[in-house]
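Only one chain is shown below, in structure tokens, and it's the form predicted alone.
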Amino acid sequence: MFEFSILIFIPLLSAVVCYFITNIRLQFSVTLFVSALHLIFSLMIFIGWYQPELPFYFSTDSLSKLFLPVLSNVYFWVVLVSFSYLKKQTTANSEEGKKYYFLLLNFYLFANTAAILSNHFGMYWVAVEGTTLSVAPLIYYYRNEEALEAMWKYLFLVSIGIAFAFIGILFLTLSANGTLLEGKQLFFPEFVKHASELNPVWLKASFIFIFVGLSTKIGIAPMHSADVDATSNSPSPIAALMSGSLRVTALLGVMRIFQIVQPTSTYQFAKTILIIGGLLSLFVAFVFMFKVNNYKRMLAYSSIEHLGIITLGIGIGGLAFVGAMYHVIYNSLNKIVLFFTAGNIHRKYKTREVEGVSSVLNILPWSGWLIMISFLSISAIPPFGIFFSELMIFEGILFSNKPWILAVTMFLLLFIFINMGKTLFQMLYKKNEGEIILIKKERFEIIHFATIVLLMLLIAIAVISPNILHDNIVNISKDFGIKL
């Protein structure tokens, strides 16, 4: 029960504590302590220094061991910069959003951890719904009309998606009729073990509904609109949290059902659905990047792009699958950096519109240079990690039975890179007519420190390529029946 307390019970308890504490600094201290403890424990489990024995409907496998530190890492950095962010008011109404900020963050950690560690479809479904309820009020932090609309749109569309996922779980139950699993609990390992006995028609229907339903949270096109609105209207730490970890939690659910269909006749159908979803996401990001008006929305579409790449890699399989698992890690780190720096720009210029931002390198030199470097990183420029993960995905596509997909992918990514770069460099270098630039040294803050450390991690993990990370991803590949 010790590991259950650290990973799941303590975040829930700290959420209750934050409800009764009115002092924001004290709430921050409690939350930061819990986040550090959670991160340390998650890394110990990942490295293999500790083998948890979780009760009830929870357990760990190679997939949850990878996704758990991704969640913990994103959460830790978001909490670390949150107090500094809350101290500086961005809008007149944002003061009201501070009261339950850390309470909801702790509940978010509790719900996401429960979802990642669950080994039961029912428990996973309940926990994922909990993640929606925890993040929705945080979307409304600014207390303006846009944020209110984004929150309700997110709640409405994602709730419909969760309902679709629930129907998919019911179809999975029907697929077990006449097998040893009939009338039994919905445990992932049991369904993986007896997958070949499941009814292929109901299994196919289950995969479609679960994939479509969870796509509203992952941000896979065409189910991406609520997620984009929520991310672009949230405060930057929350946007980083959603892009870096919440999408990963939803992706895990799709990977669970994909693992079940792997030894069945439904496998090729499921792969095709994933490939179509990945290509559609890239296409949607490609179209949007031609006319960017809102730079935070641009970053939200960048998340759509990279989740599309990950989904595409999973669908292709082989080396592309391995690259997709690496990409999950690198993309989560990069999204924190991008949204943190975008938050500094938003705080200074009081607008998310591209036209309202100019001369960032002169006015905010720290933030300007860091967002430029993070753009190069997200664009797969070496030696940053995304270069290596995308290279693996592209190599996997090239040597698959669908090499033509690589040409389509490269074409879409080229124009995404060009147009995203054009927008960003306009913000960094453009000077308005008659504008007088008063060069004032930007103060170095905790958010800059976090950004620099994360950029260094993006290089270090890729260059060092720890054996424990490689071995874990190889184990995940084996669990999915992939021979390397």
The other form holds:
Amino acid sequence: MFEFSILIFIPLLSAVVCYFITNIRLQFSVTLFVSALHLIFSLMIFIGWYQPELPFYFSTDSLSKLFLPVLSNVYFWVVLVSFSYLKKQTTANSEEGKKYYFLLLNFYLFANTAAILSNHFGMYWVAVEGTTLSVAPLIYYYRNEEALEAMWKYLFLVSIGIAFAFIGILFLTLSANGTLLEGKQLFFPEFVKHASELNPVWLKASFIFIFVGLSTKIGIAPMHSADVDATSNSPSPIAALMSGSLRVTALLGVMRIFQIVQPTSTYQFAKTILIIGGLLSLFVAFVFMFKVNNYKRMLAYSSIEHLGIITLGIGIGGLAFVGAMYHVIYNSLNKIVLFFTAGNIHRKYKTREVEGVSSVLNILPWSGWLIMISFLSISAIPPFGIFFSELMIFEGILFSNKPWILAVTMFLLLFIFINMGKTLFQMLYKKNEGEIILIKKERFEIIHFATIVLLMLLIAIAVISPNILHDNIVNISKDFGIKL
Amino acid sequence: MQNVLSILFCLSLFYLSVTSRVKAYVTILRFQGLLLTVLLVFPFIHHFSIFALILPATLFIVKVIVIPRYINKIILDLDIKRVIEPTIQPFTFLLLVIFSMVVVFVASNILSKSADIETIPFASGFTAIVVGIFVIIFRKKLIIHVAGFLVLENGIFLFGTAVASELPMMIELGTLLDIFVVVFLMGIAINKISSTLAGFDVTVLGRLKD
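What I would like now is the form predicted in complex with the partner chain, since the data block earlier showed the form predicted alone; can you produce it?
What follows is the entire complex, opening with the chain shown before.
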């Protein structure tokens, strides 16, 4: 019960405490303490120093052991920079949004941890809906018209999406009719064990509903629109939280059902659906990158692109699956960096439009250089981690039975890279006519520190490639029946 | 009994498709909540236990009392006009509902041969899911969208009882709580939308585009 308290109960308690404390600094200190504790514990569980014994409906396996530190890490950095972010007011009404900021963050950690550690579809569903409920008010932090619209769309569309996932879960119960699983409730491990006995028709329906439903949250095209609006209009730490951890938690649900489908005749069908979803997301990112004029929206499309690559990798299987698991980690780290630096630019220029931003390298040298480096990193330039994970995914695709997918992917990625680079370099170097820039030194802040550490982490994980991480990913692959 | 309740549920969907009053939607939600409560209580009539009443009682409180009252309050507070603003004729909408109901019932009948499902509740639940989506698509008012979402959720609930779902009570209570909070947040959002954007329908939401 001890580990359960640390990981799930304390965040909830901390949310309650934040409700009663009015001082933002104190709220921040409590939340930061909880996030550090959560991070330490997740890492201990991941490394294997600690074997948690969780109560009913919760357990750990290789997959949750990998996803838990991803969440803790994103959450820790987001909380760390939040205070300095909140101190500087961006819009007139954002003062009101501060009141419940840390409360909602704590509730988010509670719900998301419960979702990752759950071993029951029902519990997973309740927890994932809980994450939507905690994030939606955070999207409305700026209290302006765009944020309101984004919050409404996110809340509404994702709730409907999750309702669809629930129908999928009910179909899964139907597929277990007449098998050993009947009457045994919806525990993942039981379903994985007896997957071959499930009724294929209902299983297929279940996969489609769960995949389409959760796509609204993962941001897989064509269900991505609410996600893009929400990510681009929320404050940068929240956008980082959504891109780095929330989408991944929703992906976990899809992976759970994919694991169940794996030994059945529905496997090929599920793989095809994942590949189509991945390619479609890449295509959507490709198209919108041509006309994007809002840099935060551009980053939101970049999230869609990378989740698309991950889905594609999972769908292809083999080495691409291993690459996709690495990509989950690297993408989450990289998205924090990108959104943090973009947040700095937004704070200075007070606009998200690319047109309104110029000479970033002169005006905000720290943020400017850091966003440039993180752009290189997200574009898979070595020695950053994304290069290695994408290489693995590409190799996996090349040696699969559908090598043509590699050509399509490379083509789409090339144009995404060019267009993203064009937009970003315009912001960094463009000088407006007659503009006189007084070169000022940008103050080194906690956000810059976080960004530099995370960028170094992106290189370190890739270069050192810790055995423990590799073994864990190999274990996940084994759980998914992948022979390497 | 389950079949009778399901058919009553379907009738409420017909009423929903022809009515043009906002208030009627709230009444329908109440009625559907009541039907679902009876559906849950019914199996326990012969072996009564307090424990078995927790879920139906919570369902009753959430779906029959709290949510309809909350929606009524929003309608009154914001002085939302009493008529829904449809984007298609009520008759066309009714035809659409009947057509989808027929398709769902025929499909369920075919499916029931290969799986152990109760055809009528299964099909009624699925029809409600489809009708809920139609309501969201073909109505302009945001508050009606919330009602459509709730019809969809009611459909899923009915559908869940038809597939003899084995969700434990704690999870069922969790889902009810989630739905309540979603509606609560949507209510707050509608309030804000009406004050910030001066309107209650989807036409005011057009700022975010590529």
